[in-house]
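Given as structure tokens, the chain that follows is alone and in the form predicted on its own.
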Amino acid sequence: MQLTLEFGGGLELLCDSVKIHNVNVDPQNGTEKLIMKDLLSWVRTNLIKERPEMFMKEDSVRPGVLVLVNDCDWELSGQLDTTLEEKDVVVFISTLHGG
């Protein structure tokens, strides 16, 4: 499944400095659907290079790090039960900064 994935607010950091990632991510054990907390693994696992727990809790992501599935928040739509689809945005952006 083809998903652009876009990381900002400091994100871009864990991924070499490249803040726009075009991916083919596969579903997880043969399910024919991508939901979001498969796409996490897969981000931690093949794009995150260092400091893994800066973006990841747990299975989740970080608190302080918006996420929007097609520019919409993934809170409305059932964050890691979110169901994605081919071609989707999804965007992570961290709003905590240091001051």
The other form holds:
Amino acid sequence: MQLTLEFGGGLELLCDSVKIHNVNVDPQNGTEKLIMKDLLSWVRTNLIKERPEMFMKEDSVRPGVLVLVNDCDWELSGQLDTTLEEKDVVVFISTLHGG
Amino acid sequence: MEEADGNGKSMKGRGRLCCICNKRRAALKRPKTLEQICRECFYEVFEEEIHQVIVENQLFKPGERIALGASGGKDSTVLAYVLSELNRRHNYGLDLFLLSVDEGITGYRDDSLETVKRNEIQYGLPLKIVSYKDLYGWTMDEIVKMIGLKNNCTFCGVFRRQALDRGAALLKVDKLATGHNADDIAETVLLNILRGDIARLSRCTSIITGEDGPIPRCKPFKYTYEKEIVMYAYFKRLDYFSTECIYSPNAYRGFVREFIKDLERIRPRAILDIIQSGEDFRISTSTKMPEQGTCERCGYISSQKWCKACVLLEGLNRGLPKLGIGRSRGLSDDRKKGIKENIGTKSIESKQCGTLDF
Ligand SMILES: [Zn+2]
Ligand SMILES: [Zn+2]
Ligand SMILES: [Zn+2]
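Having seen the form predicted on its own, can you show the form predicted together with its partner chain?
Full complex below, order starting with the chain above.
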């Protein structure tokens, strides 16, 4: 499944300072759909090059990191249970850097 | 059948309607109220709440000249954008200026100043930059080379505070507005409790401070959540800089920050409640507020013979950089000992070093 992942607010520094990543991620663990929980662990394994603790805490994003799916707050779509679809745009923004 | 939005993207149950206008798709959940609202309604409530805070607390008077502490970061960028908007919309009659401090940190402040220079053009606000090098003869890079990474935030915090006042005096402004948000203030309340600093605890929630000093400071974002500031900047595509200060040691404050974010995830109201707790503290102890005089050397306000910046500067210039570090005021002697052990995390009124807004 093709997805566009965008990192901002300083998180891009954790993935070689690249802000926008066009990626191909398949549903994980033999299931049919891809949910945010699985996408996060995929991102951690495949895109985050350093200090993963700045991005994740346990199996979710670190508190203070905002997530938007197609420009909509993931708190409205079920957070970790949000189902992703072809060509979705997922944005991660840290609120923790700078003033 | 599933609805689709403008881009033809499926909405998969994300299509809940805004609880204010009931027309458009909700785009975020407000931490303050848990309401689900659309982008347009969000802009409106976000801006109007700040307007209400400004009016109710009489932060500005018509005809005043106001400097906005501008670091290029998210808070000060949104502050500059929203205040110029509200100034027009509600006829505040203010002359707004951007005021930045150049600490002289290569690869950090020079980049963030580029952002401020773009803001100057984008928002049409005149910009004044004051530098540590000009004011004190030292850049932060040079200071760190001399003293190492241990106490550098003491220098940074003291120098920056005074630099902003001097810049404000050069601009002849009546007041300085900073981008401190609700999360920052909750964090400072907890830090002051953790340090037992009751004098600062009662001061740190004030929306206006320093009214007896040369330049009063105010915090229009006192009740504004960091999440909403970042969402606003994102939706409006505002141009801000978000790299951490390379000299920031950040440990103690960092833990408190993280604790607050953890609390917010479970109960977002916690941030406003911590601020409320800070406000409700009243000093009934014998804690003495230091008397204000002026520094014999540079004329800046000071409760001692020399102001803190002059003491630190004297140490630097004499090759004794430890001079002036770890001194505390208004505390009993047994407290002083405890404070000295906390060197390096002292600048508790400021945000973590490298950010301008404090
Ligand atoms: Zn609406
Ligand atoms: Zn002085
Ligand atoms: Zn610093």
